[in-house]
Each structure stands twice: as C-alpha cells, then as structure tokens.
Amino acid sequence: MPNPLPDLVDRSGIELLVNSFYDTVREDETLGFIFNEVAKVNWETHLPKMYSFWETVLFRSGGYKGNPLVAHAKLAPLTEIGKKQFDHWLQLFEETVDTHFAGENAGHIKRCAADMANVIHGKINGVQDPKFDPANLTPEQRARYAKYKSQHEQES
C-alpha cells in the first residue's frame, strides 16, 4: 500500500516542516526554554531564514547566507546544550517530518539533520569526532585505535 504522506518538494513544505517544527519546540520541555528565554528568538525573522536554510540544504538553492555554528557557540556559555539537548532537537525534527512527509526528500533532510545535530554538537562541545565514541569499542577496536593514534602522533 502506498505511503499517502506526500515527500518534500518545494518550498511551501519546508515552511510546513519549519513551522510545525518551531511550534513544538517552543512548547517543548526540555528545549522551549533555550529558545524563547535563552537565545530570544525573533520568529519573525527566525522562520524565514529556517526556510531558506532547509531550502538550500534540501534543493541547492542558495538562499541561505548565515553560519548555524556560530549562532550555536553563542548559546552554549549560557546554557546547556549537550547530546541530551542535541538529540531531543533531532528526534522532535525527525518526528515532525515523519507526521507530515515520507519519500526520497523527507529521508535526506532527516539524515542531513542527524549530521548537523551531530556536527553542530561536536564543534561547540570540543568533541573531535562526535559520530565516534571510544567508551563504545570493543577491545580489539580499542588496540588497533590506540596504535594509529600513537602512530600519528609521531608522524605530527
């Protein structure tokens, strides 16, 4: 049975995506404070450059002309926002697209998502590699890291 979401295919769904997105989160529990309190985010200019955001990153437009990192960093003296701030953004964004699109388009701007969350996280957490944990290898991943990682240090 085909899936009766439409995908994602231009502009006026981003907007769908953003707002119903910005809507929950703003309401959220864990991150409506950072938002609205913290950051102090003007939606009236907020939602249209996450339009354009998504836009470029979805469709190459081009339209957006900002640095998400930096915008981020700010926060991060003021607040928390760590893996636990991070991942709850990411699955909110995830669930927000799964409620109003399936498809080619819906799944990339999930993933796209899930690197920027990830990316994002890590340059502003000092974390070198945030799709890599070492507390999570096994002891032979363990060795063989420890010995490129000494290998490379005497290349430096």
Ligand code: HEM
Contents of the next structure:
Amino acid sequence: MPNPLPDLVDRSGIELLVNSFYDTVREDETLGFIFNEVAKVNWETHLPKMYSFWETVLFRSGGYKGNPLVAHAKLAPLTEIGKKQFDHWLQLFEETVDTHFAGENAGHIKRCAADMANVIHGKINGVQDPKFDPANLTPEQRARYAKYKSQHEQES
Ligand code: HEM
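What would you give as the form predicted in complex with protoporphyrin IX containing FE, now that the form predicted on its own is on the page?
After this comes the whole thing, all chains and molecules, with the earlier chain placed first.
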C-alpha cells in the first residue's frame, strides 16, 4: 500500500506548501510573468509573508497583517488578472496541496483559497458571485425577494 499523505498540521507544512506552490507559479506560462515582471516580487519577503498569511488562515496564528485586496487591485491596471488567471491560480494551488497533503486541513485550505479567489476576483473586476447575480435568479426566487423587499419597505 502506498504511504498515505500527511495532513497540514503546522507552520513547516505550510512552508513546504508555499515554497512548492511558488516554485510552480514562477515557472508558469500564464502567471509567472505577473510575479516576475509586472510586480517584480521580492521573493525573500513575499514567501515569509505568505507563510504567515496561510498560518493565520488555517491556525489563527502567524500574525499576518495585510490587505490582499489592495495588493491585487494594484495589479489590475497593469496586467490581465481576470477569471482565467484566478481559475488557473486555484488549479495550481489545489494541485500543490494534493501533491503533498491529504486530510481535513488540506481540504480546508483548498476551500479557503477557492473562496478568497472568488472574492478577490469579484471585487477587483467588479464581478458578482454568479450565485447572487440577479440574472440567475429563478422566477420563484424573484417573486420571493420582491415580496420580501416590499414587506421590508413597509416596515421601515
Ligand atoms: C490570478 C491570481 C493571482 C495573482 C496573479 C496574484 C499575484 C500576486 C502578486 C503579484 C502579489 C504581490 C507580491 C508583492 O509585490 O509583494 C500578491 C500578493 C498576495 N497574494 Fe496573490 N495573486 C493571485 C491570487 C491570490 C489568491 C487567490 C490569494 C488568496 C487565496 C492570494 C493571496 C495573496 C496575499 C495574501 C498576498 C500578500 C498581500 C500583502 O501584501 O499583504 N493571491 N499576489
């Protein structure tokens, strides 16, 4: 039987994940140049920042203080950073997690990454989550929300 993969349980696991992820990103055709040429990322500071970021997300320690939205919003006027780039980023992230880890925290970090990719993409590109796009509501939902709205307006 092959050895089961370990779960992500501490900072050293996160360091391995982050190093491995950015090794791939740096070489990636779609994303590499955004880091290397557009943002000219200082890897010596970016990598420890990302260890802290993910440690904060997963274990509520790590002390990350920053604003991921602003960091990515700054990139939007400089390069294409739309759905294609975010989907690809997420795919590489999920593949990297699955290469090294399996378990509850491994699943959790992938779901957090997917949620944040969705939010960051939505905010910087002004795209709503399709689940909440009024164009995608069913007639039944539309009627229900209209009723709710009119009740609410009467109350206030
Ligand atoms: C198309 C997808 C993405 C691209 C091209 C991208 C690129 C970048 C770049 C170039 C930086 C700035 C590095 C620097 O100048 O120091 C950065 C920072 C960062 N990114 Fe991303 N990113 C992407 C998606 C994401 C997602 C989905 C997340 C979260 C799950 C994320 C989390 C972060 C964080 C936490 C920082 C540090 C922000 C700070 O300065 O505090 N990124 N990213």
